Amino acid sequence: MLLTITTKRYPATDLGYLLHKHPAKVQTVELTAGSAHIFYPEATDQSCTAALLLDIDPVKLVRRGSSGHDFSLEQYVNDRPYVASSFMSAAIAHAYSSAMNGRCKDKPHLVDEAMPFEVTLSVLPVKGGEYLLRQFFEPLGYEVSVQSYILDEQFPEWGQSRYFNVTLRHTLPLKTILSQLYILIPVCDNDKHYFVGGHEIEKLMEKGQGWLDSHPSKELITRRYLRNIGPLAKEALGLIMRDDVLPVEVKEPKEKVRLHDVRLQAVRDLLLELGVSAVADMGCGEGKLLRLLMEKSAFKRILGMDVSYHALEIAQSKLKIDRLPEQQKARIQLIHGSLTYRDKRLSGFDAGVLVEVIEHLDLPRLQALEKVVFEYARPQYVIITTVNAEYNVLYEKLEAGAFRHSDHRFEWTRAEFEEWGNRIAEQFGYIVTYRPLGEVDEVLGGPSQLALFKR
């Protein structure tokens, strides 16, 4: 599979500092299902062409497991070595992460600089033809070209395949370009290699940020990027649709924060008042408390676990713990675990933190956690934040009963969680506080609530 950048914008060997990937050089990185290498077939002030060519290994691809289920053989028998699918997307994160993040250190004017750019596709499987094709770009502006395939050439009536080479001509700043790529391609697949969970809600909003909601196909889109999942789908739209967003009040222009990424302030925060310096994110899914931890020298040890293997290969990858300095690498760990069988690894923290965790385990399982944090691991601090039920009522587009995540379990009002929290407090010997997170309404509280338990 391969996917070529050209660009003709004088000096056309800027796409190099954007792609932060030398034109001189081949480069190669390491993914979970082969390997993909960067290199340029051309690169001068007139024109420069990066290309991203992906070498899937069938044999890894068995190992890994298949994700489809329409016949016995297909993990053997598959065009997945051989096309542009989700494995291009995650070849595309992972080489160019800081250009589709907005990063370019040495010319940091041009991100944001819309430049005519050539992308090619080869081949690209698409589940509905190149009408739907069509249908997924040109809204976008792009302006585009299609090379077809009949199925079989022996046997014409057999009609065309699903197969296209495609060529996009758009002028956008790279950033859009390759977000809009990591979304569209799986999209046009229909499918991914790799288990969909509530994760991938956040990447789709935080990748389709600024196009998405206008896109006459949203919905559409959302379907097949969320593998036609319900439930995700719904909880998607309805985001999409109302922004899941809180203003803050700052001085003008007024800024929009995400919920998630209040929670997870405010949670940095408060260790920081605690002055504690060993911390332990029980349940740290992708990472984002981690990297806020990281850029605190107050936190000299910091432990990331999670039940998700998959999440945790995102987070070192967000994290890039392979590349920090030795100095830095020995402040972080990731580990593999869960939160309802002991675990000696989480002993020895000044404080554990679950940020949005407990509504996701069954109520059963949620007394083995409890013994877990607060007998076995037992830090001096424990910080919960778990959704407010109560607030749920504000949200239009919520059916009422209806729970704000398709994977909870449970959501509790105020007067539950402190009933928990209080009872969890007198049992294992903590006293507890708790406080609202987010914008608060008068009656029904915050978004979110967090209790602190101090041993």
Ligand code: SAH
Contents of the next structure:
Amino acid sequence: MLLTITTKRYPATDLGYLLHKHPAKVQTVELTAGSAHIFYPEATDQSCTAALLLDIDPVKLVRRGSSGHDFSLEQYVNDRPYVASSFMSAAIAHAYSSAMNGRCKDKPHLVDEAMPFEVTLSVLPVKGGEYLLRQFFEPLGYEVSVQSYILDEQFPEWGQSRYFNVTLRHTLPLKTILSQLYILIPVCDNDKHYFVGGHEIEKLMEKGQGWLDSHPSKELITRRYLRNIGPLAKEALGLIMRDDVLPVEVKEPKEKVRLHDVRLQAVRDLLLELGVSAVADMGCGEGKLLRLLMEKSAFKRILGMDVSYHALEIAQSKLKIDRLPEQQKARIQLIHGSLTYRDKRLSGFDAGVLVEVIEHLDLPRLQALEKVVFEYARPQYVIITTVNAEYNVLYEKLEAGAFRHSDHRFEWTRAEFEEWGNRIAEQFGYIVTYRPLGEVDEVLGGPSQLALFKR
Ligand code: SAH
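Moving from the form predicted alone, what structure would you give for the form predicted together with the ligand?
Whole complex next, starting from this chain.
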């Protein structure tokens, strides 16, 4: 893992004064899990580059007891010796401490001078990929270029790896750049070997001064920097955001339950707003939405349909359909069927609703569903909700690239959902609008997303 810092501000060798490291010498500092070497591949008045090379000792790493024990070989087979992560932060803090703290004995006037710098990081692991990497650095004014790698050339469908060569360009005082790298490198990685204690909040406050509180992703940065420690992140966010303190909840697993309720309420409210009276809940599952709909007399005809007979039995008993008075019983009907086959029973409704259903179908079957819902059933309105994959990075326990539910066949970003929805609307003659569901993150959107189609 290598960090280089280059400037062409004349005389470029002033970088040596700023970093407190003589360009003619190779220096080594010892770290808890290895060492860091500092040297200058180039040092002229026109251009000067300082390189910080991390040399992590995997054995020391294990002795330190800091690598997780998620699987038995992890201590031998892991990416830690090769990637940046929090060891790079530790190396920056050790090797460049006076520069980061704004001290320069011989040329103090350099400390606050904004200079053009080019920073390269290879290899930087980014959980959440290039999109998040840009979300972290671009709002601070960095020009970001990224070289990414596909996981396996023989299997391009596996997609991109989470490792990147990154180049950042900006004109800033060096101490600001170092502070931002110090915080953002481990935030990108989001690995768990990093020890987070109470003093980490102070470090975050100190190094984040002047930029973190106005960063659009401050919440995500704080949460990841203080990862896995809900109350700490909460306290830090309170400190960083001062007046506009947001209540920050540990997002899971409690939220899973809550999010679903939020989603169902939102769908019912929308149906009321649209003034529909006959609703088909397609893929109704155990009937949670049906129950909410039954509470409102505006809904005169309610149909629940699912491919799972077992789910329907549960719905039947939860809704106590057998014991309903005749008038109520006449409002609701449960039917067994699949949304991938044309079904006359689905015709004649004002609205069709599919809450978290589409992601359970393989793409070829989804195509069949599209026709069944939009061409044959063809209600005035169709409401479709699905998870927003971009939001997954906020679920700390979710591995990168993993799905929220084991039966999910895909999870879409907002752009992917909209691309799909726009195509459907065009193809079947509907107008579509989108909205987020649940607590919205400024950058990543809501945990779930909704599309409303109007014929
Ligand atoms: N809408 C419910 C359930 C969501 S889970 C809720 O929000 O609580 C997804 C549901 O889709 C499951 O109940 C599953 O049985 C149903 N489903 C999956 N494929 C289906 C298909 N081809 N036709 C009908 N329902 C289907």
